[in-house]
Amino acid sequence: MTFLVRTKRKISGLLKALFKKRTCRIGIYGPPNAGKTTLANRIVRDWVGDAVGPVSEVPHETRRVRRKEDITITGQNGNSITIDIVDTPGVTTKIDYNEFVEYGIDKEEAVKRAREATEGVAEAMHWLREDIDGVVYMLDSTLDPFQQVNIMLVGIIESRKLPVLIVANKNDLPDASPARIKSAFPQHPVIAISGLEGNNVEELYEQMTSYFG
């Protein structure tokens, strides 16, 4: 996104927003190393010029959910909406200390990590129980969709009746499959991008402010 076309739907979301501000929180959810917290942070980084957190290759970097509040965001055809984004650890069936250990950490910090992830899994799962209005659901195109995790969190969020977009993230990487994921998951939006490169995020941003208006 250029800086003039970034400035002007800026001002036009600010705008907007002054006569008529409509608020949801927006939880980013899906398994480690999806890309959860890069894409959070181009959301935020797009509309307001700030960041949410670190990122790293090592899985569970985000380990404690973390929110920025009022993101205007402007789709290209003017609508636009007042999210809070919220940023959540990679929900797993099982955090095992020894996935740090393989990146190089001590035992000791390893062992503390996994203990912050799993206290973050309860803590992202008590949001989505509670306090989140729709999920981006963030999943790494270059892996099996079908993954016991994906279905069941999916399942949960449906029994919630809270609306989703699921998105295939790393679509810039030779062995991305998208259409695996949608057929994983039919009855969802999905939609391709790199959040690191920052490909189709446009995309993104008109169907947040349609399906989450």
Second form
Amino acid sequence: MTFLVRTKRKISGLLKALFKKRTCRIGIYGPPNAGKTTLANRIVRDWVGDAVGPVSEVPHETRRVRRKEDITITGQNGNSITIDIVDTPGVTTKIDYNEFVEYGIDKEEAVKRAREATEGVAEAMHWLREDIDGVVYMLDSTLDPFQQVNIMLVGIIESRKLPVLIVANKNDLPDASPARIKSAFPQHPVIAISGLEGNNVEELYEQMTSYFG
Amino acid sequence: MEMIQGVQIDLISAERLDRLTAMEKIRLILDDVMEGNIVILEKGLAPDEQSKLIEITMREIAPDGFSGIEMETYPIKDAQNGFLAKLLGGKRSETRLTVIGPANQLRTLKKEKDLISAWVSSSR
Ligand SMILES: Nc1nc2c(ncn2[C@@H]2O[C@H](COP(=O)(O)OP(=O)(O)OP(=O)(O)O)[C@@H](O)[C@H]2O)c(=O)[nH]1
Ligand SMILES: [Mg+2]
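Given the form predicted on its own, corresponding form predicted together with its partner chain:
And the full complex, kicking off with our chain again.
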């Protein structure tokens, strides 16, 4: 490479870095146990070949916000976006350590887990107010979507004017009802998937590229 | 002597709420709820206030003590496309009647778009 070409490249790289908007951060939000980390892991595995964090049937498995940078997703239509995926702790208005004791966790560990969970929820709310550019809102479609947390969080997201895609997760289960979720949030696109088995995730990727692009 | 068990319910008017700052509202609500009372707001909290309420509630949770809140309100009426909304300039979302209580005493029995059915226990 000649000196001139190298200098030219350097300058164009510098200019790009100067003018490029920082990567769009997409937060995966929703109540505990909806399948947020399962989906975050799938996205990262499908497009980078890595993982974000552990998954568990015990609620509040994720107690720290985790960000995975520069993931390029391509839809079937050929459109691409590059985003940061932000996996967040499940949001709730109440946490009782006894809930964890019921899962067979000993008291000391349960108290610690509860404390971390409260910090995690506060952190997730903070990110939503400051650092998130778009939201994938995840719901377990076998459960009632009219929970107060969902109504509050979707209201908070709307008030910040962030684009939101609602995911009706766990559509592999027999009592899944994406229709109930659609009726609860008619103002937003709802996509039924199984983050666990991968049903319909291509549709989600396609929607993400057009919605967050 | 027979103990009379009961639950205190505080109804806070829209006028009173309008005079308070966000943090004053949140403190008023949480202090009341942490004493075991049920609070009913004539007018609900703004989304940003709700977000801070969740955050501060989390900070107050303690093992074998306060375990958080239960809160119910109706979905925000979307006035986005209404004539009046346009006249008033853009999106004006109306927050609505809200009930807040200690998580270990207030249970929601049924919730629909237009009906909330809750149950309150007096045992703490
Ligand atoms: N059947 C089914 N189970 C799922 C699906 N997605 C997640 N799960 C299960 O649901 C449980 C919770 O999954 P997570 O991914 O840990 O949920 P989360 O939303 O990250 O939970 P927190 O971090 O606790 O808020 C686990 O047992 C998962 O295996 C799905 O699409 N179908
Ligand atoms: Mg998780």
